[in-house]
Every structure is written in structure tokens, then in C-alpha cells.
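As a starting point, one isolated chain is supplied in C-alpha cells, in the form predicted alone.
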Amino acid sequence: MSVILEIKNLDKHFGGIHVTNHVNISFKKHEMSAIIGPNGAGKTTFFNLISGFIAPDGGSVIYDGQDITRDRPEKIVKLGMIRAFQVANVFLEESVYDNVYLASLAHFKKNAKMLVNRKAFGDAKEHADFILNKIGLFYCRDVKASELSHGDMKILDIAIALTLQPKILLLDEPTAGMAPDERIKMMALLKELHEFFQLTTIFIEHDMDMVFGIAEIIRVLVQGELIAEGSPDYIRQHERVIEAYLGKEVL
């Protein structure tokens, strides 16, 4: 598989704190990758850097051969790198359907020429129906987003991200705050979506069952430094990872 996202010597300071320490990572197309590490390891900062929410102090971010290091988030989204946040970013007073439809409409209108803009409405409706069916929320399409369970609200947030037709999907703690049955459901759904849409999926996660259950590659950050990367079996046995984060009882 070819590389779709290359991080070169990425560096970030906040005051005297080195939160991202010359990180080098190459993500391959269609890879399912987990980013783990203890609290304060720099995981969310890393996502903020590669998705354009903050600018690095050094290094570069190369997306599909294009330097996007200092591009704005909206430009990065248009290129196909989409982020779903730890706290679901949905319109709580709108229905499940309207949340997905409005995101689809914005996407199709942006990509339509003026003369065919009317077609965008039909395309958005068809796409919203497709996404809701695929994500498993069509049955509650008329329910207000505020009435969803925590797990279903996180799934709705991912559905909105999928309307933008991502090539890379960034997920910030997709199972945070979920009950055990919801976490199992999310694990199965993410694996299915990853394979169906041929995504490159990169997720930050503290739930080790999920990390070792679906990630093909695991990368470990500690104090902003990449200390290890490799298969789940490799990470399980990595002494520095065990010492710094996982703990022998987890492995």
C-alpha cells in the first residue's frame, strides 16, 4: 500500500512544554491505525496539528503528495481528511435525518457548478439516506439528535463525517463515555465502515480492547515523542510501552 499521509519531524511547543517532539510517521492508504498514550502524551495536539487547527513550530504534513502543513481546516476537509471529535458535534434540536442531510447538502453544493446546483438537493437526499442506512440510524431518522443515546450520538457524528466522503477519517476517542455494549457496537461498526468505504482510519483511544481488537498498526506517544509503532502483537511485548503506559496487567 502506498503512503497517503506523511508526518515529517513535526514539532510543537506550548510555552516551555514540548508537546509534539519531532514526530515522524507514515500512514498507508486503507490502514486502520490507533494512536495511544497516557494523558498528556500529545495525542489530541497531534490531531490538531495534522488537521490544521493549530500550526506546528517545525516539520511538515504531507497529504497524498501535497504539503498541507499550514493549510486551514476547511481546505484540509475539502481534500478529504475529515475529523470526528471526542464530543459529538451535532445540531441537537434537529432530527437525525436533517443533521445528515444538511451536511450532505453543504458538501454537494460546494462541489457543484452554479448551473447544476439544483441537482445537489437530490444528490444530498440520496446520499443522506444511503449513509443513514449504512450507519444503522435510518430507523430513528425523525428523532431529535438530543434524544439519542450517547453511543448513537457519537455514531451520528461519524455519519456526518462520512457525508463529506473522506479518504482519511480521524476519530478522537470514539468510544469515550460509552457503556460496554455500546463500545462493542462501535468497534464492529468502525471496522465495517473502514472496509466498506476503503478509508484510512486513524483513531485516538484509551479503550485497550478496542485498540487491540481492530487496529492494524498501533502508535504510542509519550510526552510528545513517538516511542513505538507496529502490530498489536509487537506493541504488547514492547518493554518501553509496558513501562510507560499499558502496564503488565493489561497485556
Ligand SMILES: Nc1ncnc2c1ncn2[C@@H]1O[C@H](COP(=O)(O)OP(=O)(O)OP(=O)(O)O)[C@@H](O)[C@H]1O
The other form holds:
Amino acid sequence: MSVILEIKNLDKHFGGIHVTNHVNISFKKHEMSAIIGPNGAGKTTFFNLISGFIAPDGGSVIYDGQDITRDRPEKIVKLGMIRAFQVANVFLEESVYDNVYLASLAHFKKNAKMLVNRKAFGDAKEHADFILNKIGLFYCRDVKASELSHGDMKILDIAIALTLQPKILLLDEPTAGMAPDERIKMMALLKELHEFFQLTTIFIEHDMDMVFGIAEIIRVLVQGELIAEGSPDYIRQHERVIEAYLGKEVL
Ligand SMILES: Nc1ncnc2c1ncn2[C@@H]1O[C@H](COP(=O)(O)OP(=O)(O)OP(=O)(O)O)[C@@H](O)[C@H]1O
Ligand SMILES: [Mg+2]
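Starting from the form predicted alone, produce the coordinates for the form predicted together with the ligand.
Everything in the complex follows now, all chains and molecules, and the chain you saw is the first one.
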């Protein structure tokens, strides 16, 4: 598999904290990978750095052969690296359908390069229907977003991300705050979407059932440093990872 995203020597300080410590990672195309580590390890900061939300002190981010290190988030989104944003992206007063349709319309209009384009409206509608079906929210398309369960709200957020036709999907704690049955549903859904859309999926997660259940590669950040990367079996037995994060209970 070829490399789609290459992180070279990425470095960031916040005041006295070395929050990203010379991190090197090669993400392969169509890899399903997890980033784990203790609270404050620098996981979200890593996403902020690679998606253009904050600038690194040093190092580079190469996406599909192109240096995007200091590019703006909008440009990175256009290139196909999309981040799911939990509730921040959702219009709570609008229906499930309108949330997905509006995102879809914005995407197709941008691509059509015209403010009003008949074809864009049709394409956006078809695309919104397709995404809602695929993600399992079509049955509740008329429900107001604010009335969704926490789990379905997260799924709606992922639906919005999918309308932008990602090549790389970044998810920051997709199962945070979910009940166990919602977590299992999310796990199956992410796996299915990953396969169906041939995504490269990178998720940050504290739920170890999910991490060890679906990730092909697990990377461990501790105090900004990548201390280990490898298969679930390799990570499960990694002494430094057990000591710094996993503890004995997941063995
Ligand atoms: N914009 C910022 N300015 C200053 N410090 C920050 C900023 N963002 C994060 N930090 C600090 O950087 C460190 C890493 O934070 P980050 O949010 O990346 O951790 P995390 O691994 O995502 O943790 P969690 O698992 O709790 O979500 C923390 O000490 C945090 O307080
Ligand atoms: Mg975080």
C-alpha cells in the first residue's frame, strides 16, 4: 500500500509544554488506524496540526506527495482530508436531512463554481439521500437535529463529513460519552464506511474495545512523543505502552 499522509519530524510547544515531540508517521492509503494515549498526550493537537488549525514549530505534513504544512483548513478539506467535529458542525434547529443536504449543496456548488446551479441542487439532493441511507439515518431524516440521541448526533456529524467526499477521515473520540450499545453500533458503522468509501481512517479513542476491535495499526502518543506503533497484538504487549497507558487490565 502506498503512503497517503507523511508526517515528518512534526514539532510543537505550548509555552513550556512539548506537546508534539518530533513525530514521524507514515499513514498508508486505506489504513484504519488509531491514535491512543493518556489525557493531555497531544492527540487532539496532532489533529489540529495536520488539518491546518494550528501551525507547527517545525517539521512537515505531506499529503499525497504535496506539502500542506502551512495550508489553511479550507484548502486541506478541499484536498480530501476531513475532520468530524461533533456537535459544532450541526445546525441543531434544522432537520437531519437539511443538515446533510446543506453540507452536500455547499460541496457541490463549490465544485460547480456557480452560486446557483440547477445541476448542483439535484446532485446535492441525490448525494444527501445516498449518504443518509448509507449511514442509517434516512429513517429519521425529518427529525430535528437537537432531538437526536447523543450517538445519532455523532453519526450525523460523520454524515456531514462524508458529504465532503473525504479521502482521509479524522475522528476525535467518536464514541466519547456513548452508552455501550451505541459504541458497538459506531464501531460497526466506522468499519463499514471505511470499506465502502475506501477511506483512510484515523481515529483518536479512549475506548480500548473499539481500538483493539477495528484498528489495523495503533500509534501511541505519550507527552507528545510517539512511543510505539504497530499491530494490536504488538501494542498489547508493548512494555512501555502498558506502563504509560494501558495498565494491566487490557492484557
Ligand atoms: N491552544 C492551546 N494552548 C495552550 N495549551 C494547549 C492548547 N491546546 C492544548 N494545549 C495543551 O496541550 C496538551 C495536549 O493537549 P491535547 O488536547 O492535544 O491532548 P489530548 O491527548 O487530546 O488529551 P485528551 O485525551 O484529554 O483529549 C495539554 O497539556 C493541553 O492543556
Ligand atoms: Mg483530545
